[in-house]
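The chain below stands alone and is given as structure tokens, in the form predicted alone.
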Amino acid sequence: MALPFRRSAIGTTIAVDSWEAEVLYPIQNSVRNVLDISGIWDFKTDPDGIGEAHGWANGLEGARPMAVPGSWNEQYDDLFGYLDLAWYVKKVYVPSGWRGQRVFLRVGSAVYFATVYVNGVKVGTHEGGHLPFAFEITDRVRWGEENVIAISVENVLRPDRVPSGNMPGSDMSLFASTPKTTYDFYPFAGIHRPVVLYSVPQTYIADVTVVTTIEPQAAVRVTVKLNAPVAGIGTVQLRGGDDVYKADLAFTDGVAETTLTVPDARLWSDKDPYLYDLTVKTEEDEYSLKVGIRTIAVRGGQILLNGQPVKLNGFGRHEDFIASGKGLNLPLLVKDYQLMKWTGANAYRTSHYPYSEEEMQLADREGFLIIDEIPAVSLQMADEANFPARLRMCLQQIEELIARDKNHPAVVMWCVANEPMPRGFGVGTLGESDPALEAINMPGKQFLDTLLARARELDPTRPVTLVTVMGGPQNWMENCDVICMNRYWGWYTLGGQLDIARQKLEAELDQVWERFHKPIILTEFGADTIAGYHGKPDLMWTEEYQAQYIRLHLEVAAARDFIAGMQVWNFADFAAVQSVMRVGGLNHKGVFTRIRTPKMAAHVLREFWVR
């Protein structure tokens, strides 16, 4: 099978090891089939890397049970700190009714590097985690008998990976962490999303791209790509209630495009998340998905949804929970959405990696506005030696993320990095424009500008951004459509001095607006708080302090029209690395506890956001 190739933003050809660009979410219909093989798998660690040579792809001796999806670190206490190689094995039958079709194995997410085997034969690898990958296994299937599916996964922390870990000197600081990440959340490992088998016809729909406009009247442009450069015909149908709109497709070299006009369309928004049903049919295949007709744009200091100003108020979040770790947890997902709605939130950022496809689908349905982010968190921009490896990985992640999520109306912005860490970073530059800091960090700016340009090239219909760290170079923000800032005035800086923190925050926001004249979202602001810890006066770590801290920031934002959103860090307490800053191995900045009990700050959000 030929390996797929993609063109990068900097004009070089990137060879993707052997994963297939099958990005459409698997569905069951009259011509397509899906079999979810998640569940309890055999599991065994392989710290010495002997599994492949010893035939572990054919089965494991001395295995223990492991739930898929799920992080292995949360399921066994002796695996909590284990990030090296491990193996998952499961035996499955492929339904005989699938004979004659093409059969694929798809993994929703495996962190960080995965290798897939079918009946003892390696079929491919994928690097990066958090995004789906698939391999065609038609020629490997044994019909009428069990098939052995094996997946090896490792999440070794390395300086050249995205995100990075085990940076030189990372164990010398007073605030050094275990494990040695460059980021402040636990590096959970394992297969975190469903593993499925699916079948499609020989000539099948490989990709669908939907772009919607609303002026002069609503329209839905649909581009369909087949897996082969063939000619043919097909149809597109859009249904909304009793209204049905149809158009023909004529494929040339495997591609067809058409536009449906939709008079009196019901537009998708955070207040009315109306979804149409789109169905594409070809001579052999059929695929359906939900479509929201909406536009997103930036004008002056405002973000416009369907031409009207909208504020992206909500949270930074994490895929994190007891026992499941970062594994897909559907009941928790429904619970979290209910709690976010209770606070009055309408938005969040997928900090700091792409969230599950199931979550994107729920956001479409429930009307949440999402800043969709790749895993480029805390990139060490002084470490230029690893720029090429990291750039390759970031570009791959941008391409995979946009390919996966481009049709979700809930996704309103792409984010290419969170808190890239500059050379010469220090508190002396906090809240200031520092030309010297900007000058010595031009290589980092060029790196980030490349990512912004690639995201904009792949999808010109959505704003692009990156999220800056306190004290970072301000010129890194100049090519963003929206300015996204993480600021901790009153916590990491001026802790316990909220009156002075207010002045610093106001001054910095006003200065950034005067420099760029673009919408500003405070994508992180928060204070660690131990639930049930109270005090008078309102001391740091008390619920009262967090509540006053949140109130201060919301009041400052309310006085400035150019603030286009406020996203609290964090929605809920989450697992972090062990350090003297993280009581019990948790980041306690949640306005809910890790088990979703509200703190006083959650009620402050309701006061400001529920209307």
Contents of the next structure:
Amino acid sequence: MALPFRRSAIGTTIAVDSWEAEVLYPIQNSVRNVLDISGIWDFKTDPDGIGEAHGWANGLEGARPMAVPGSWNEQYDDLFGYLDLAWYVKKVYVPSGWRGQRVFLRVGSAVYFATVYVNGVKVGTHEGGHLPFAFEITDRVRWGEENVIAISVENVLRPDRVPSGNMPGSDMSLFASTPKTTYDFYPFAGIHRPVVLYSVPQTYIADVTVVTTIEPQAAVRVTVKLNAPVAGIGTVQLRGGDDVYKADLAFTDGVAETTLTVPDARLWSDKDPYLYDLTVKTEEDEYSLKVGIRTIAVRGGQILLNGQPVKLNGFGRHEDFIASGKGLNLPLLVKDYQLMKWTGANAYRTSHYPYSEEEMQLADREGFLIIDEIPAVSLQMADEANFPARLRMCLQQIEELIARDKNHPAVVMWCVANEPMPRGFGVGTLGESDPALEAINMPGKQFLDTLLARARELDPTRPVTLVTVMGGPQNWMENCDVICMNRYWGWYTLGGQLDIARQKLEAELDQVWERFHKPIILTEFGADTIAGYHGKPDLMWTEEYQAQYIRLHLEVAAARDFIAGMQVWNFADFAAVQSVMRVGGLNHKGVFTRIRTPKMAAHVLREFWVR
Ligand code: BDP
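What about the form predicted in complex with ligand BDP, after the form predicted alone?
Entire complex below, previous chain first.
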């Protein structure tokens, strides 16, 4: 049964459509079970939307095989441009040992709108890609026989969605793209992360929130919520090597909280990503997760990790690869971490949407510092008619993201938007503060301030930010804890003129610092580069130009203490929409190619970052 509400991370109950965020990552232990039902599913497109009426939820005729997780666009040529409705069906047994427990069906991510059916009956819907959702299906399970799981998914591009597409007039613009996104990556569609069945006891641990502090001595505060407002008892145990710390829990109205002090704690950091094992036990249930003891704060122009200044050097990235599209690809994940470490990077931004939970776990383990971003990429802020719908989605995504990722030590900042596009945007004011531009963009500022405030309210322990576009109104940065700027001096502006580009970059950074006195991260700077294309002189698009361009940016940053991180756009070449800007349908700003071969620029990064 799908409940018509969900619990948020901070315990309020918010009425939403028909889905329920079961926030905890499903795990296997002696009382909980997980069955991954990813694999090859039956698949069929439904451009006319007849599937539901024709009973496709019971099985598909003329289906073709489709891998889950994976984007359908990369698996079949004829589906490359298809973004409309499609159905996935799989038949599964639910293990008989799960009888008597509550059974859930959970999807790690389906882009963009999903409807889930079990044995022909609709159990819920979810809007928004890149974040997990789950429905309780206990009453729908057929024990001892096959169950038909059907999931319909569509990724129709619409102005009122987040991210948006198909903006009026977008066909006729000089840089019109196919498909008509407002953003620069391919709008891959499908079930992108694992689909699992899991079971929990009747009264189960619905949420665990961990907050760590280090002064006066290290402490771990654990808040546990049950699925029902009942009384009860439990325990919390934190283990690190031979050290074990324990405390009792006493539940009132389904909530209990305790704080463990950890003398001589081994702190989590990018250099020593030490993880403790935390286990919560209640009368019926048990749940375990990894805990890194660390603090993150901002002071003047610095970001402090455990009270010490840290720089967030690394990349903007994408979940993107041949054949898997945006689907979870574990070997690629491991390889990318190896390559990022090889460059000396210690950080990245999940541009432009939340990445997989498996990736966040790897970041905890490998010691990466993550700016965690919702899919609010390039929202058009002149288009106020669509504000209410987009605001609803942005707030939902902030809530879902923080609920999902709040316990990851690797996550050090929430980012509520990338390059919101202002009204009156033009090159005239590039790099300068412009009161007139700020004045006409106050509605956009209010929209963004609402998002920043919501993230801060849900999680007061992490800085919040948004990423600004070159030439946008500077006052949009005002309420960020850390200033994040994407700048393309020497590429989109002053291309081929790196000397003047350097001066413009320096002037702009210094002016923004003078105005806000907050740490600045250059969250994007990059130059498209065709691997293997060389030149002397080093013209734009050559490997030499990219190497020079990146070197100058890192030099400018090195001379400024208030630069708290440099994140190259992009880690690897990635699939973009078709347009005159994107040779072969790829964005070529990677320092690695799409198949992960380093370009010259990757070696420049090593020079600056490997210590
Ligand atoms: C920025 C966007 C990013 C693009 C990049 C580029 O944030 O998504 O891919 O520019 O143009 O505007 O390469």
